[in-house]
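Here you get one chain, nothing else, as structure tokens; it is the form predicted on its own.
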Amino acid sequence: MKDLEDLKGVGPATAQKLREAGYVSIEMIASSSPYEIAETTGLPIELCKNIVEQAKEEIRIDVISGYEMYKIRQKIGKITTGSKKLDELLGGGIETQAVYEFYGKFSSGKSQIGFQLSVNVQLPEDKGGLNGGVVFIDTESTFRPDRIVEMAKHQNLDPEEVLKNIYVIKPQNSEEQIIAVEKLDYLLKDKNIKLIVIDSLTSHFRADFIGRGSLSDRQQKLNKHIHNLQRYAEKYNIAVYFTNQVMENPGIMYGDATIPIGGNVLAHAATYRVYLRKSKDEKRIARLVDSPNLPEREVIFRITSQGVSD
């Protein structure tokens, strides 16, 4: 099956409802709950159960050997952050086929690193780039073209060409953000995209889902959202960088009580988690909190008018 209309019981009107609700492929239906589909589309639950079962039958589970996985990982590319110390902390830079979460308080440097990566990914490979474009999902209206121009000039790149290779999306709420990510396939295929930046991932979710009663729904949507990003990272061999907001944990009596928003959903989904703190003057402190293969430790770097540096 290729189209939703190939599913039994799904005519043009039903397919339209599914697509409008964000279920644009057989794979997405197969990985969704029939109750969730029924709630978001208004379709009968029995029909939703039926189409989910059909979709699952169409999905083939691929099994590969460890050696094949090893060969796939040989294709990984790395993007320099601009700081050798920060690159060392991350095992050589921001790598493709991985999802990075950088969290911290206001002015800790999260957005600036996102800008710097958006410039650096366009560098040649021998200079720490991947000769690729960027999708920048701006949920907090933080994207500043003039800042990109400053950083591009410092790298001896043409600022106009750099800006032309950054595709900015400004969703107005969490639903628009989810749909925007689900529809990225065409851009990732056609524009040689090597990096997705989301600044920030949780801002709209935090605003749209208020109170404990909506927590479960928020976490389910966040979970699906982050898994779509993981899928893109692996499928297209790209890097995903997202920033996250923080809150104070009242249960922590001593030490730093700052924790990221999103709970276990984001904690388990991010390949690498980095906590940023502001220090004196232009200095920032980065702590690698979680990684599948690197030790937890801290480094100091700087954010200047020219960008991220040591």
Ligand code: GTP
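Worth saying up front: this structure is predicted, and the values here are computed from it rather than measured. Heads up, when I say rigid core I mean the largest set of C-alphas that superpose within 1.5 Å between the two forms. Numbering follows the first chain given and starts at 1. Compared with the form predicted in complex with the named molecule:
Here Ser33 and Lys127 end up in different rigid parts once the change between the two forms is broken into two.
A rotation of 58° separates the smaller rigid part from the larger between the two forms once C-alpha atoms are superposed.
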Contents of the next structure:
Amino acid sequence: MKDLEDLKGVGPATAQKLREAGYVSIEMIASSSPYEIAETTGLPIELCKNIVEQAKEEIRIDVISGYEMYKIRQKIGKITTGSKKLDELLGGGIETQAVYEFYGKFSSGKSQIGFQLSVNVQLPEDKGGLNGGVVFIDTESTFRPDRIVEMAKHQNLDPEEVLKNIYVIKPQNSEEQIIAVEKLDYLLKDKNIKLIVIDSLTSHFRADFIGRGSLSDRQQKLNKHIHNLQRYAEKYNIAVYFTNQVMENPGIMYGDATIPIGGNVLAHAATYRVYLRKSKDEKRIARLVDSPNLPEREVIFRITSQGVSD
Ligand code: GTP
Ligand code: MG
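Give me the form predicted in complex with the named molecule now, not the form predicted on its own.
In what comes next, the whole complex appears, and the chain from above leads the way.
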């Protein structure tokens, strides 16, 4: 979907007026009355009529039959995490056409699971993989090729081949991250990519938008970014795995006050949401907190020298 600035007659100043009045997307403009927009923004009515008309033309309604949908859903593939317990929690592994958020404190295992999936997706189907490649978006500079080598050897895969099938992108800020994802189409098409990892989704956004004034701007950008990921998951039959940082919710006095950052926008971004906690030594606890079809429960897995296991 285009930005407000893509409408004819809408420059930066007009776009700002519209956004400040709450008309943040083409969809919102298309579904509003020009008179209402003129009144709340102070923009001339002729301009408002014109942009509502343009916005309506921009909105495409995609129709597919239930049968087509059924055929598309039949193509869903699964990637093993390396732990049977964790796979079970997720209903048999990480699925394509879905988006997964794993959040938790430092050392809880978010990055390790991202690495393990990047190796496992390259396994043949009878071993829990999809014979596919990976796009790894490394925003925290924590991607470790040597760890991939270790995990690949344990799976009896050729470490060099495994590394060659992982396309690493290192965006330096949120703007670069957004653009990198917008430009992924060609890679996803040409390289048989079956998994996108983003570790982490939020750190650049958190650093680049500081202060309350910029919060709505951040949420808008994040929202669009996530929509792009969801679109890829369906369009190319890909699994999307992203990690997220946490903060303490000051409103909770008792029990675990750890919540993922990103507010409302992220709360609905992922198809499945998993909360990771550190336990003793190698042990980690995974809790499925949000899923369209599976119960909320916890399992224990391990992170060992060989990778993610039971
Ligand atoms: P942050 O990115 O700091 O928020 O943490 P994270 O959740 O991404 O943690 P990560 O996945 O990096 O997990 C780190 C934990 O995995 C460490 O505390 C180690 O216990 C384990 N780990 C990481 N690398 C190795 C390794 O090469 N060998 C072994 N045996 N364990 C490792
Ligand atoms: Mg990490």
